[in-house]
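Starting off, we have a lone chain in the form predicted alone, written out as structure tokens.
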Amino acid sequence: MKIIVVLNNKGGVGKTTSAVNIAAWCARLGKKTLIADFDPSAGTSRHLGFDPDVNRVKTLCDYLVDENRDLNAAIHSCSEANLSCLPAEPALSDFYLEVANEEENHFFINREQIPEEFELLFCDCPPNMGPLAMNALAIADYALVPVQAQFLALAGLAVTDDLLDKTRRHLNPHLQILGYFVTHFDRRTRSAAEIFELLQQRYGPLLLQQVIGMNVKLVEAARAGQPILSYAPRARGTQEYGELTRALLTRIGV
């Protein structure tokens, strides 16, 4: 199993949209894939039809208070074949802190608890570097960083890069940077191309050449509770995430 953490300290960069749609494409390409929602906002959960305000299913919160700690009970199949979701809910951060204080346990999930049937696990982290993100990084093989095509987003990357560096030095020396990729890329503007060039200079081969452009179908798909490849198979966003996913799988070697 390969575990990929999708994170960025800045919100609004397309992190959840990317995690969901890359995972969905991996599943479509025949990889048994699990996506875990480590974000109390439950964006990934809602995007895949597990809205905690609408349909109550077992979530990470239930797993935390389960004496048997059966992770399988909180894993649910999605409409896309080969794709499953480990959903979250808004109380996740409170539950995590309560359990961690009681048990004096730094992390609530380790690799051994994840069902072996999955080839890939994507972890969608909150837009901060708190304990939930640290748990994901502690068990991960790779970190994948989406970057919004705006100059202000570049400044915030230093925080994310610093966290990844500290994680490798103090927590998980095996963590690798899978890559950086650009989201919200507006091909009509010169600034988007300039940002891509700056990222190319900073990260070199770590910057993926596939970009995710502005696409209203991505927003509609999230609202409909579906990956874009199910909601709008012919949309540009569908093709772009497909190209990005294939490039990532090549890097991982699966």
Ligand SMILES: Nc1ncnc2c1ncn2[C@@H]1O[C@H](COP(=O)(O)OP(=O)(O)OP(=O)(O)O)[C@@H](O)[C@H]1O
Contents of the next structure:
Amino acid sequence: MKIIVVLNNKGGVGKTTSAVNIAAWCARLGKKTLIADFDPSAGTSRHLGFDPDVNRVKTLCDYLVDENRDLNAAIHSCSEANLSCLPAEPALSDFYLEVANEEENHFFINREQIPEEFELLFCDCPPNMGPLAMNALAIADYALVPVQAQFLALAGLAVTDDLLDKTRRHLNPHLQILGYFVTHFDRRTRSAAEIFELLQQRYGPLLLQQVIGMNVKLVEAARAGQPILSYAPRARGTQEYGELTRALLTRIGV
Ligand SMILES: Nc1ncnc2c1ncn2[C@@H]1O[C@H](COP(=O)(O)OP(=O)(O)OP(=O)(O)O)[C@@H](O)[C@H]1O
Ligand SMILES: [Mg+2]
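Right, the form predicted alone is done; let's see the coordinates for the form predicted in complex with the ligand.
What follows is the entire complex, opening with the chain shown before.
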């Protein structure tokens, strides 16, 4: 199993949209895929139809307080074949800290607990780099960084780069950078092309050439609780996430 953590310390850059839609494409391409929501705001969970305000299912919170720590009970099949979700809920952050105060171990979600049937695990992280994000980083093989095509977002990237660097030095030397890719890319503007060029200079081959353009269908799909490939199969966002996913699978070698 390969574990991919999707992170960027800036909020609203497209982490959740990308984690969900890349995971859904992996599933569509025949990979048994799990997506874990490490964000108490539960964006990934809602995007896949597990809205904690509408219909409560077992989440990572239940797992944390379960005596047996059985992760299986909190893993739910999605409507997309081959795709499962490990949802979050708003209490997750408090629960995590409470358990952390009681136990010596710092990380509660470990590679050994993920059922072996899954070939890929995507972890969607909150924008803050608290204990949940650190747990995901501690167990990941790869980090994948979505970058919003805005100049201000570029300036903040140094914080994410620094965190990845520190993670590799102190927490998880095994962590590799899978890549950086551009989201919210507005082809009509020159600044989007300039940003791409700057990223190309900064990251070289780590920058994926596949970009995700602005696409309102991505917003609608999230609201409908579905990945874009089932909500709007012919949308540009579906095609772009498909191309990006194929490139990522090639990099991972699966
Ligand atoms: N390519 C896109 N085109 C248009 N809207 C998008 C695109 N990608 C994401 N969005 C929208 O932008 C908003 C932020 O996206 P998303 O929730 O994926 O970001 P995030 O990085 O997970 O945010 P947070 O840091 O708050 O978790 C959402 O409303 C989403 O639907
Ligand atoms: Mg998010």
